[in-house]
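Single chain ahead, written as structure tokens, the form predicted on its own.
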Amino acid sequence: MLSAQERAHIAQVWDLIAGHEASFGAELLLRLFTVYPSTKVYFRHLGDQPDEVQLLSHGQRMLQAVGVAVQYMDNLHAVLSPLADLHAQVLRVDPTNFPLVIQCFQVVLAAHLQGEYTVEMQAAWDKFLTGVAVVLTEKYR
């Protein structure tokens, strides 16, 4: 359960990155593939060396889903259920990869927002994204 202050921090950060989903998402993916090369197996449609257009396109889809989660943070189960089905039943993504994505996204946020991304904001986003990951992994059970 997120506190009112945590919700405010999440909304504040999202306001800072809204409109930059493609570039932030592409950077997240590039960082994920560099630091955790084993994750590329879940992105075969991007090829061995994804080009900028592919990274921007898929990165934008990923962060648009995060944006929906931010918008409906009180109802994550309902809004993320189709994504949970997709990742568990169709894509069969190993759920241990979600924390890796969270970690890479946190680094991207910190790198871009720098001083604007406070410790309190980072903690709120970590809690929120962990909640998103929990919802995405519920269909694995």
Contents of the next structure:
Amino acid sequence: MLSAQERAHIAQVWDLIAGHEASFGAELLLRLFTVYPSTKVYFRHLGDQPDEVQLLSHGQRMLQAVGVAVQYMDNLHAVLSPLADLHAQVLRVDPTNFPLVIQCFQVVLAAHLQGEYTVEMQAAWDKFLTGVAVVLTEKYR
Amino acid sequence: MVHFTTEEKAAVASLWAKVNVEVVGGESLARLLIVYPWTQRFFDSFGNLCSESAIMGNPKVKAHGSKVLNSFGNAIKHMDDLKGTFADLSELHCDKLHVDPENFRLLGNMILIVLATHFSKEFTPQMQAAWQKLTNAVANALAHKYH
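I've shown you the form predicted on its own. Could you give me the structure of the form predicted in complex with the partner chain?
Let's see the whole complex now, leading with the same chain.
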């Protein structure tokens, strides 16, 4: 499903994130909660106004999972299966929220990479993250 | 009706003053056509759209993107009456152009990503929120006259 070029773009961008999962993840969550406040309902355990420590901690966890997905992008079903179970049975995040996370992810990448965030990278990451979202929701029913 | 706070209006206006409409508009439309290739269905008359570089360099894409983003400039002057401001364009997009309103939301998202590449840290979460609210409101206004 992902072409060789798309995989290369995905890996190339991930190399820039690797090691900074916490700060990228925290920024992703902060943007998500600011732009789409309704998404906070899924993060009640972080409190009404999550502080920096909480955002960094939870953001790191989310981005580390993305890193795993990047490493195993040919086998997302197997590698994301536990997270798919979690989302289906425990978190039950409405599927309409995943495009919101993806949009914020794109803005984070764009803001950091600026002119270097080519349309090819954007397209590859959009396709990749959409694929991750599909796997995370595939056990919903 | 959408209500924009004073802070949101100020945020939008402050960034808008620095936006190169031709560049951002052209790039936003080009990215839409590349990231979501099915959107090319509305642009058969635009000539060569067969590769990423063809689309990014296509003068008709740039011109149309610029035109679309200029209409945002108009929106920013009339943020309290977007439905009225876009009434004619809404009818045009429904009756003549037959564009699925989902495309307006997708283009709005592209504009935000391009703004982020240009403005980087200045494109704060609050700035993003104000602009997302604007693009969503414009998309809704454009869809308002559909029947």
